[in-house]
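Only one chain is included here, represented as structure tokens and corresponding to the form predicted on its own.
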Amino acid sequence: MKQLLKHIAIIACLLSILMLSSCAEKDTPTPGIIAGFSQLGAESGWRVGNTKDVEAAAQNAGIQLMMRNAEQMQENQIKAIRSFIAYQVDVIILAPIVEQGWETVLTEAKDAGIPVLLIDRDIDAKDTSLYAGAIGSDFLAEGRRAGEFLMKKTEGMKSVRIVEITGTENSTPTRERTLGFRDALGGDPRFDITISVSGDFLRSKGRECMENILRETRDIDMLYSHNDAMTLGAIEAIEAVGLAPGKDIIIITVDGEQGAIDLLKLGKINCIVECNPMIGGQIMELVKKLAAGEAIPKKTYSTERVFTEWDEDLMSIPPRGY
């Protein structure tokens, strides 16, 4: 009997050891995915919303995110990418401020075996293998949507004098929104883009540009602004000289920030072409695939819409979150 009890005690002890060992294995965290994120800046509510969405999506996905804000300077982005390479992250996420000047540093990332995912904007590189894929808006389509609204809005007008405030020079959204807008107008002689200046996607510069333009002329029928931040600044300048935005000057803007939606409801903006920053979830799905060595589409587009003064459901638009 004593011998039997001894055997039972030994077996119980062994089972306890095995259970503790099993629990220890389960409690030990496995190494996760580390992604380096070079954000170009915080120039607008759109950009801030985009950053927050990416950070939240990374946390929800269990991905460690090393975020670096470049403060609108490409040299800071290049330094950040090199720091990610040195740290040996699994994936590099890059929102490039401009299209040119990336070949050297992205070649370094490629040589290190680290895939690069472009977000929001594209780069101009002959070797497209320097990046695994890109996700963001169809900027050409956004420009066309702005032009299509203007065509409908100005039916019956014999001439339309247009002021355009573009974004950062040599950036993808600036180039493609410019091309798409002109493509939609189709060479119609009624439309005259009298002034086109860069506001660098900044509210302060949008106001400054519009102030300078209004000193030269008030013979303006329409403002096409490449983002809401510049538009809000431009509207301040328009109202400061006693003109009514949305009435005296047709206002078409791109992004869909809450501030712009609020002005659309007040009739101070006529059309907003959405550029959706809330793509964090999609980004993290692509990051997971890249970290696992899987291929991803070369281009993934976000889903977007157009808000206009003619919409019947303007007052029911939910909070934008940016």
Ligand code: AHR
Second form
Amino acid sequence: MKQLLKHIAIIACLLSILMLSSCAEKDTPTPGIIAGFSQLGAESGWRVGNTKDVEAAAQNAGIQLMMRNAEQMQENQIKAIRSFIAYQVDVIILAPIVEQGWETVLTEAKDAGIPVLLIDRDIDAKDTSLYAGAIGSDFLAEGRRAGEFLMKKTEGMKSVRIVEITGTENSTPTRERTLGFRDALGGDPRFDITISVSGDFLRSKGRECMENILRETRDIDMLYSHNDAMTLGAIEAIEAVGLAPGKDIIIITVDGEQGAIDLLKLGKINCIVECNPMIGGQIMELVKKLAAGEAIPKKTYSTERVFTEWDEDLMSIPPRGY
Ligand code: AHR
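Could you output the structure for the form predicted in complex with ligand AHR, given that the previous block was the form predicted on its own?
Below: every chain and molecule of the assembly, starting with the one above.
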């Protein structure tokens, strides 16, 4: 009998060691946190990569994520937020499609005592207590980086005719990438932004915009496109009329999707300003703090870089994952 008890004790001990070591491989689970995530859509590879990254990070952190895809409609985001409030989630994660129109629903969240974390884009609200904090890119800096590359690239040129395809109207990246770009050009009279149209961050619209522009004029030195999806569409349109992107027309784009990196390597894109969607891990750290009732910084910026045709290590860029 004594011998049997000893064997049982050894087996129990081994089992608990096994269980502990398998737990150690994952992040410590955060029991009970439920986060509602209103994603604005699936308009680009960037967005799809961002959604996947947030979902994977939530799983890794042991946070239960209720994800709603708003399919580019603010009213769907508002409905999603109301459903999260009804469900009494611990934290609401919101990637707002546009900057205006959030006061009413975010006041409802505040009254329900649910903290809101903005991700990717910002909102324009006088009352900044409507959200606990925000994490995303410095879109103004992205616009400036695009302008700075153009300044270097066109040294010695007497005039530069620019076409701009912007993203979704009234969204933070469109507003700030527009401002930052012009800011970097600093009013230099050589630069003439002859056409600026919105392609809504969609590949199909990027192509359509460029087709329309090329029907009007071929006198274009440079394309500044606010995201890679639109750039890939625009490049199809440029090639369809027999022009060489990256040579006949300087191409500057934003994001850093794998498809754009591949075209940079082929010389069809001259500069990519990175916009980093892989911020899921940082988001979950902030969610945990908010769920624990802790304060978080009002704004956290993600780390980003620029890829250009002059980089020596282009061939060793690791797979982008989006
Ligand atoms: O808000 C970030 C932007 O939204 C990305 O540049 C773009 O690809 C996405 O649609």
